[in-house]
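The data below hold one chain only, encoded as structure tokens and taken in the form predicted alone.
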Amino acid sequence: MELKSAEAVLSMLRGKQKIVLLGDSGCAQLCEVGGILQLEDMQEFLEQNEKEVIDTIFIEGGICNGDVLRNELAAHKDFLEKADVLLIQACGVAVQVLTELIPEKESFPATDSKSLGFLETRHVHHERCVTCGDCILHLTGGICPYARCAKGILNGPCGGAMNGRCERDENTDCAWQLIYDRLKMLGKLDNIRRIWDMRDWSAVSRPLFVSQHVLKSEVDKIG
């Protein structure tokens, strides 16, 4: 991950006045873009720009451990209620995860993914984010085309999907259906209007991964 830039920032706040940033202890400190540091950097960025930060939460191992983050939400209730946006120094995963937790509110991405790694056996994840490099959560009501659309579509929906329902799974929510609903609710149906231009895809930048057969091959010869 790596902090969009000051331009991009200002940008997608542009009509925003009280904001809430958020970080955590996990990927974001580690990543060093939304630990303690970060957080406090970009609260003096903010307000050298004449936006108020009226709360700073820092989430203690990671805003994706639900249990932790809704208690730290329950806890700073008074001013997110009062929060024009909330601005995530974290992963695009963190975003989507505030975007359900708190429906009435705009989640911002403050970062752009560019690679997440995975835990093969102990936790079964939904993906919510396919680390493009150029995060759009922000113009899409906190919904991932790439990631929750099966077919990846930026400028949806398909003609194929029915009652809201993707056509490759009547059990999985049509990604677009979900954008368009959240995108009305906040009054911001005009996002939905713009016209794509092709991903630029090298902006991605992700690890070498290998397969589990060549892994093994390579961890039997050294033991």
Given for the second form:
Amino acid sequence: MELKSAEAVLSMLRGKQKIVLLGDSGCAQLCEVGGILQLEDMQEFLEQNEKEVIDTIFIEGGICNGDVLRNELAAHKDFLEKADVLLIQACGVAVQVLTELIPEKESFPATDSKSLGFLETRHVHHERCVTCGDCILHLTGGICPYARCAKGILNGPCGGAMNGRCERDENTDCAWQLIYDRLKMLGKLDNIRRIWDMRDWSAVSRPLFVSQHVLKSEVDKIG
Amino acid sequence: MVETHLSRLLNSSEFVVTAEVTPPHGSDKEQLLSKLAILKDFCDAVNVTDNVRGIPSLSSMACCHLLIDSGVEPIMQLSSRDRNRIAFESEIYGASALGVKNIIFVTGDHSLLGSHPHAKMVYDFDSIQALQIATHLMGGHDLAGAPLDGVPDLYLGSTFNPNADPMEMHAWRVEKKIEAGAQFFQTQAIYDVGRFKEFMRLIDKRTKVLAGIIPLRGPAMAEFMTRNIPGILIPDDIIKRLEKAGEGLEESERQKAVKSEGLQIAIETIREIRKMNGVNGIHIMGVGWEECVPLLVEDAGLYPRPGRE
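Let's compare: the form predicted alone is above, so bring in the form predicted together with the partner chain.
Let's see the whole complex now, leading with the same chain.
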């Protein structure tokens, strides 16, 4: 994820004066969008633009951890009540968690979240998973064709890949070249010589269904 | 399995010629028909492309219908980029109802390379799975197992690119496509016949192959294509030949000279391909230069074309 542009943030906050910032020491800090430094920078930037940052909440761990978050929100209750808006310097999950826990306030995203990935080093983020719900990494040499092929095809490579590069842009590896090379090394090319059937997308129909064990406990309660 | 003019010729000893028209970027059917008029007597069937590079064009199904009305046998291209399986099944019923019998299945270019980069791509399935769907429908049931009101009877084809990597994997994909129901193939443009031969040696299963020909209009076009069009590889010596043909000439003379050199290169390629085993014909893609089709077909000694039964 990355922070939205200064213009986008100001445009989003038009008409909002009192702001509470939220960040965390987990993904938000690692991606350098909602660590202590970015929260300070945001406060300074907003104050220069005649906004009031009335509070900053920094969650140890992730905003997605409901138990920790609830305690922190209780401790900052007074400021939260006065806020016109909460500006969340974390992912789309965090924004939605805060919307659900504090429905009387609006929570706005300070970032654009694009993918789940591997943080190779600070600032360098590689997309690796698109949460497809049907993991086949054991068959594709640990390289995901959904997440890493620009067309997400299962019987790749397409005819546009040349010299190991994707047809979309030459900075992207052809995922199927990577899969081929790795399976060749492992002596497992048979995994991709057969036709892979069309996949079933119903398992990840969004929004996801409530998980089975929760459903079961609900059923038990009724029973 | 249905018989079409194309399938009959591919199963005969004839060296088959197919060509391609690019549908208009709008609803002007006269434009399509005037392009068609230039090339229709010089080939056995005509491809209609499906929103190439994600640039919206007159629908391939509608164009195929117009071709049939003009007495031309169409080959409809269907890409998996823009349709999920619901739209895709529906499209096959529609094409079949309109009398389209030859369908070529392609994965489709990435839409970031075209004029509508903001679009959401679909890719519910790939070209191999598309062939599986079509083969399944021809068995009389849809993907849910419901019996069909009228069963499509089609001659299924696909494409392959001998220039693409890894070569072994692409050869396997050809075999997967044959297994999924492809009866014939058209290839990406061939400029390196040596590589094409090497590729063909990797294919064990028997099939019908039409080798792709795109005549080059000059060194600038060649440079552009090899750099920007996915899957096209033009060897340096061909680009140098085109440059040399135009050296020291005034602009209009230069254009004429490089164009004629481009045609000459294409004719040499056709002659070499004609000698290969396992290749049943050529597929000429004018890419907006429909006039090249009669020129190439006549000069390569492939005119007149056999009559229809």
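We call the rigid core the largest set of C-alpha positions that still match within 1.5 Å between the two forms. Numbering follows the first chain given and starts at 1. Small disclaimer: the values here were computed from a predicted structure and weren't measured.
J.: With both forms fit on the core, has residue 137 moved 2 Å or more by CA between these two forms?
T.: The answer is yes; the displacement is at least 2 Å.
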